[in-house]
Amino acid sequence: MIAVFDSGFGGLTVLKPIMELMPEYDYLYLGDNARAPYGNHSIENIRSFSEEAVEYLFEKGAKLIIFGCNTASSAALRHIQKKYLNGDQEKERKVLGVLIPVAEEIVKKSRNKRVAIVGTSATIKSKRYEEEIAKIDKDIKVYSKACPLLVPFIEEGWHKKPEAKSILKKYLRPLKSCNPDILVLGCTHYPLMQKDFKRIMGKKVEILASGEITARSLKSYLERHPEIESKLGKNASRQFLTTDCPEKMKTFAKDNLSMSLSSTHKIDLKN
């Protein structure tokens, strides 16, 4: 089973392209909506939340977990990999994030080596994107901006309102003046405002979101790692879990992503 974990609904923007590209696999989605957004929490809390999610997903039979959440990928992924993937465990299961595939895509596509990144406060503060980009190309200049108000707007379905668009414009103004050729949406929620990002940044700036990039990267990863791929169920089953309201998840998925979630359940990660 492949599991996708996110702090809320945003990870559905990662899961959807993965399922479209590789529909034959079994998928389990977990959104920790009750504690979203993760970006406003401390690193210690983000790691604790991530540990609870990973332990739950492993118990449910997940063999491969994707951290769709940029915040969890930034603040907790290394910690999780060190703690849960030791020795023989590493041969039986994997935990991957979205940052490295996106960083690789940035390096491929940037022409003027000026890149802007938006994300939650925790993601931007971690500077993990800067680290991963620098490992590949030290000449790329990265300009980053935390946008802490966007996730709450999107989770509540307010992202189409004038207030959200006005706040977005204020966030992007200093980044636009840096003349980047790429803007990275470093949060899985942000693609739901992608048209607004594009309108504000202009035609010359390419917008990169993690969903399609992660899907292509995962397909390549499974082709290169048959020892993991062979352990994944291929019954095309779908399960959707949330720590808050299942009906709200269904409505969000239908209204924003045209996804019909048939099997949704509320869970308690602390028990």
Second form
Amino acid sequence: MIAVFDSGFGGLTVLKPIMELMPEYDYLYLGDNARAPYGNHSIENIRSFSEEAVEYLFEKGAKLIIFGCNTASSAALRHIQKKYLNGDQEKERKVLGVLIPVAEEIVKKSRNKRVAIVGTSATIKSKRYEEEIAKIDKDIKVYSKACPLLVPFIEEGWHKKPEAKSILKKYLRPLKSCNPDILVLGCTHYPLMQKDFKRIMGKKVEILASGEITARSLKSYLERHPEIESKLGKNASRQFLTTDCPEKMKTFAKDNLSMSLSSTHKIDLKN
Ligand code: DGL
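Next block, the form predicted in complex with ligand DGL, ref. the form predicted on its own:
Complete assembly follows, chain above in first position.
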């Protein structure tokens, strides 16, 4: 089974393209809505929340966990990989994130080597995107901006209102003046305002969202790693778990992503 983990509902923007590209696998989605947003928490909290989620998902039988959440990928993924994937364990199970696939795509696509990244406060503070990009191309200049007000607006369904667009404009102004040719939506929620990002940044800036990129990268990863691929169930089953309200999850998925979620349940990560 492939598990996709996120702090809340936003990770459905990552799960959706993954399921569309590889519908045959069994999927389990976990959103830790009770403690979201993660983006304003300390690194220590993000790590301990992510540990609880990973232990739960392994316990449930996940062989491959994708951190759809940019914040958890930035603040907790390396820590989790060191703690849970030592030696032989690595042959049995994997935890991957969204940063490396996105960094690879940036390097492939940027012509002027000026790239802008937006994300939660924790993601931007971690500078993990900068690190992963520099590992591949040191000449790429990265301009980043935390946009902490966007997630609450999107969770409340207020992102189509003029207030949200005016906040977005303010956030993007300093990035636009840096003349990037790529803007990375380094947060699961931001694709829901993708048209607004595009309109403000202008035609010449390509907007990259992590969902489709992660999906393509995962497909290629599975082709190269039969030892993991062969352990994944292929009955096309789907389960959607949240630590808060399953009805809200269904509504969010339907209203924002036209996804109709079957089998949604509330779980408690502490027990
Ligand atoms: N899922 C988070 C991310 O991609 C956004 C929401 C949050 O702050 O928890 O960074």
